[in-house]
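Take a look at this single chain in structure tokens; it is the form predicted on its own.
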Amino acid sequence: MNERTSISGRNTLDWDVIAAALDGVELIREPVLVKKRSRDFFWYSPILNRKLKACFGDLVARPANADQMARCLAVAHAHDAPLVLRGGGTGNYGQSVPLDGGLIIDTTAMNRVLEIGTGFVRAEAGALMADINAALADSGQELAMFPSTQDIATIGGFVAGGSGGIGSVAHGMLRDPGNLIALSALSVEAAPRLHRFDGADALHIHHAWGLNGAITDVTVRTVPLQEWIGCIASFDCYTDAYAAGYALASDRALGCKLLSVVDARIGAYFPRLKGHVRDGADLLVAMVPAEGLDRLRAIVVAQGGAVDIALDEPARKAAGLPHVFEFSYNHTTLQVLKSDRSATYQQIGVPDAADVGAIARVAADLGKDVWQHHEFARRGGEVVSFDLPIIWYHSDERLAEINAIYEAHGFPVYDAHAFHVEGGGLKNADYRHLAWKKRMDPKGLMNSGKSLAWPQVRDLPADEIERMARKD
């Protein structure tokens, strides 16, 4: 296989030899297919698209089980081959893009649901979130949370790169106690070792972008299955829609699974809602238990809105409409990008979810090229919100100006246009993650180039890196 150019350099490994060492593991070598599996949704960002679009791996392996994955890791270790793990490739920051070329380990063949018990499910890393939810139904349970991309997202990818999703407004973020119960991960050594991380220890691996161990299986929280009503309400004023969302999120007994607020201009890019919701209206998207529908209607009306759509699952299918969660999270960005690739987005924290006035004030300063879209969740038991605005991209300088406006109003920016984990994913170096990287990946082969802090600590003992975490 020919050398492949990457951002960080060029590897000159003999990929025929490596492929031969992996005989018996399903391999993909066709350049067009390798290139396809080298991408995720980084093209949502024009900045990342410029930087990452020419990065691709040299070989793809699809292990069928943990033993085959261990073999892939041992071969990579023996040849000093850079490696990247990927699931469905639904990340937005290039988490699964191989900056240095190398071996891509596609986990989607490791897709078994291993165990279902009361309050939990254990599945292999490559199991699709939608398939896990389907498997849970017979036990009268469902996942506590899942990403809006559940049809193609894997549980391992969600844990390695995600932080929350549909269900977070009821059950908190993935890192909140009880949601991520356990995981197992392999080290990258001559003889890879399987480590199990229970409870809070699982956070050593969670949201590290696959830098510090190859996840083989995950155990997450389940909750009783409910009859959900997908709702979309319309408002004449964005802040009224936001206030309704906050009121619903604060009603803990109501137990909404999803609460999103979408600017009317974004709603215009939802053609499948045409004729079902009022044109030109700001939208509140919700999933509410069937018994809570009347309470939701009352709160919406009290804030000046009207419920245009309220459908259970059979009615939704009969109407030919998508799930309402396809109008939330980064599905909103995708809906716009389907029509116009000049759009992008950003990830913005809201300092006080209850302060509707602050939402209006920052909007007034942002200008017409920024369209707000808020998601509600719980973190540590408290209601929080964050903005995933549509931004009409003009230049890097204008994007930086928008970021500065948000920050001047006290809204932290979690930059969606950075491919380092310390940029948008964590904002700061997580030395606990890096200490475990040293233990699990001593050569630094996993997802090379994705951590700014790793080169500064890679020669330190793991315990010393851990001490840096305690000082941080």
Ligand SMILES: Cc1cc2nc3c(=O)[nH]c(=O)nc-3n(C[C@H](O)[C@H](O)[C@H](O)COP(=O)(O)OP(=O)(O)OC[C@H]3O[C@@H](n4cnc5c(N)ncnc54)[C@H](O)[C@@H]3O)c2cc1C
The other form holds:
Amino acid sequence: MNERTSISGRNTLDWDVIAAALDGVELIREPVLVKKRSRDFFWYSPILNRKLKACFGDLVARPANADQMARCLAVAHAHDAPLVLRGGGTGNYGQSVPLDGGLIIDTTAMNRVLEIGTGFVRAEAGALMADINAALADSGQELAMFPSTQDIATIGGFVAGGSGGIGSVAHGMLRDPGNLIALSALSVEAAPRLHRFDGADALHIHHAWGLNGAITDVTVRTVPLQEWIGCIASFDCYTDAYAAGYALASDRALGCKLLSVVDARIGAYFPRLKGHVRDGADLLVAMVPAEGLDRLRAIVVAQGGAVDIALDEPARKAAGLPHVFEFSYNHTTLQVLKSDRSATYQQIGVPDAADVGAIARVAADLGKDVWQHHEFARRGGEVVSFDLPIIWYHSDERLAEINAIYEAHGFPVYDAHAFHVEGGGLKNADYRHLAWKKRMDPKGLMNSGKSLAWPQVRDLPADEIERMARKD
Ligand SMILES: Cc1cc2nc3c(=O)[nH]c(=O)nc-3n(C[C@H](O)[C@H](O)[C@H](O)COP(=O)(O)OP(=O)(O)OC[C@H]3O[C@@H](n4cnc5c(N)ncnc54)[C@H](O)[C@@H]3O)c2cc1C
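Since we've got the form predicted on its own here, give me the form predicted in complex with the named molecule too.
Following is the full complex, with the preceding chain placed first.
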């Protein structure tokens, strides 16, 4: 090990030499700052926290444009240096944590919105989602979807690591046709090449965790800007709140942008809502177009609920309240973790979003340490839902038992406590991703250690790996 220059202690590279080769690119070498930029939100999981908290990079480069990014990749290639792309670092599974140390390429200086047209926006990979939405407003448009972390998450990180978010209940998941329009990505070679992926081909790179190309710019779908009303409705019973959410999600003409159902016990961890929503109630969190508010109220009331908050943007700001989407998606977990670090969560598919009875039955078997929270979305046009429950962590064994209860009820578990790409959302090896890894990163330097299947295929030609995808 090169003890003098390695912060990670996980490789023998001479980081002084590598830093010198990157002269002209903004670099961060201060160990405290390098360590800070080596983390993401893996600490949501006690298991990942144990495994990843001592993994750090050695050097951070902050390229200003695609040419500088290409230089970073060429230098990493020349030195056989492991490298990790990093946007806002809001991933949940250690997606941007360098397992083998190495170069962290922070994209946040590549943040220009390059082109706005009707129905699309093209932005550099490091542009923040919130900044893109702000830039779109002048053209009367907004992003079809964005993660609840929009203030710090980048478009490149969303496409490489995310899957959907606010807007998915109206427009589907990011992978659904028309949402991700194109992207460009650089290979890791002596002379990095820029590849463009259009339409469905962009899925070769989408959700591959930066294993198979460094995204330089992304084109995504935009939709006409609407006046959104952020709503929170309260219910006496979780399944009533869920049924109202399902009815609203199914009402395509209504066009809600967000529908989340939150167990009353989780709502108790939302101090900023105190005095605004009924204490002890199960909650339905929604974003509805202004003209649909009466319809939403009618559906909520028909299910036995009441709308406690219904605010447009100026009224929300005047009331000093956060966006309602800060009580949805993984922000729900964050609100609880702010008060108590013994909480964690899981990602659970719901086999039939319409089956409220199945939600109640699994809840009854789960026990008091699991508090449900459902998000509605569309996949391939159909309404789907998934559960992101709060789990009070006792032991790895109890977590495994909770997973087993969900699975026994037919609810698939997309494990949020695994740091391999095959462990969570993908579940299986994605050989199409790996074929492109072979083409884009033949030395296997990108986000090394994050794919369990890569070591088994790395010596095969890309076309053969691709054939394995067709057999799958
Ligand atoms: C509170 C909270 C709420 C969240 N809500 C949502 C949500 O609503 N929807 C959702 O999908 N996710 C959500 N997430 C997960 C995460 O926020 C999103 O995936 C987010 O879009 C990631 O963006 P980022 O810029 O932070 O990416 P990072 O965390 O920096 O990176 C994510 C992955 O992408 C790779 N990557 C980053 N930039 C590039 C690039 N230019 N080229 C290639 N690879 C790259 C990284 O190596 C890493 O593997 C949430 C997370 C938290 C903590």
